[in-house]
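Single chain ahead, by itself, as structure tokens, in the form predicted on its own.
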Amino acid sequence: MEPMDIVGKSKEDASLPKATMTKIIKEMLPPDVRVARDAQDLLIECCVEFINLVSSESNEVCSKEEKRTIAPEHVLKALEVLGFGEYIEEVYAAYEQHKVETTQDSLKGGKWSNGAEMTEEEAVAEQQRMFAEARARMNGGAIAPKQPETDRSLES
């Protein structure tokens, strides 16, 4: 019998994006170290299990306080209860940084807001530059040839 979570899906259905997790794993290791696909899958499973464990304990802490919404304080308390107290300061610092960044984003009008910071032409130019960089990375670092720009004054 499979363990079930609160929405009726088995725990095996819960996962994290493999590409993102692989990137995180690679960033944490020296460049000359390779990780077998089985080891990556195991690390991802461990992360999912850790999230389930912390979520469950956070819910317990929240319930004991007769609250219905898990707050950051409940997560920090759960980490302490589970024996991860040495990480609380670092987790709290990351949480504070996240709050600062999200506040700045909302003041700017959101992550994708164009606002008055950039004209449409500047945004298109920036997008083209980013596409060129991405193409260069995909081509193994080779710089993609520049495409000739069309003279918009001739169109009409």
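Treat the numbers as computed from the prediction; the structure is a model and nothing was measured. Positions refer to the first chain, counted from 1. Basically, rigid core = biggest C-alpha set you can superpose within 1.5 Å across the two forms. Compared with the form predicted together with the partner chain:
Comparing the forms between the two forms, the C-alpha position of A134 differs by 2 angstroms or more, with the core used for superposition.
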The other form holds:
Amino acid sequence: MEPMDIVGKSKEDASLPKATMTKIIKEMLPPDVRVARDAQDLLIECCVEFINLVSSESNEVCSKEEKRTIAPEHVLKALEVLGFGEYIEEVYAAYEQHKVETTQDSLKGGKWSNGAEMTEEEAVAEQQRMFAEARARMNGGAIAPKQPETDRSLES
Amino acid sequence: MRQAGRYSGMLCGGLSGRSGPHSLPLARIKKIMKKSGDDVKMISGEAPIVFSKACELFIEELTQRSWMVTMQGKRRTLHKDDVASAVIATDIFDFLVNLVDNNSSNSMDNPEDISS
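Please give the corresponding structure for the form predicted together with the partner chain, as opposed to the form predicted on its own shown earlier.
First the chain shown before, then all remaining chains and molecules of the complex.
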């Protein structure tokens, strides 16, 4: 293998992970069915080509609507145009479910972040306050309060 | 590179329909999308999620159609030619015809390839 093959993510065509694909394929078939390796490879290539096709069409749909970002709606429209309209309902359902799950996750995260919703400056200020409190506690415990340097210089 | 299994789990959170917890990695899908053309627009964060599900459905349909061909041949192993047959037999898979044709050029089912 040439060094470029190892390093080069740019020149190499992105493909889908074989292990994940194999699992998905196998789960769709009866357990005793075997899939030849060349068939697996071909299925993966077909899937990549599918993404290419739908991506191109989504890009077109997006352009026609004069939008700058390819959104899920564009992909759904592309699927319909290309004859994969049957997929739309399930795809949309999965998308909606994902939105719900993501919202739940951010709500959970919200609980955690609400208690510490401060900027970095505020956080630093808070930290200084806590240090001051701790120092006060230390000073309260000692017999003679610790004088800051400036006071000492005044005394002498 | 072989960490794809864990990677996909992390990214997709195991979202899937009828199959197991396996989902395709969103970053990889996004990469393929970007390479699909010269002038690809920006891709929203949610678009790869839609693609992931669409791909699953696509693989499912193609796999099952291929499997039907395998069964017709009374075999239990799904071969590349079965996939090719399924592609040729299905209208919406026309875009794959060239892909499977290139792959099956070594097939022995083409007597015209044998040079006299």
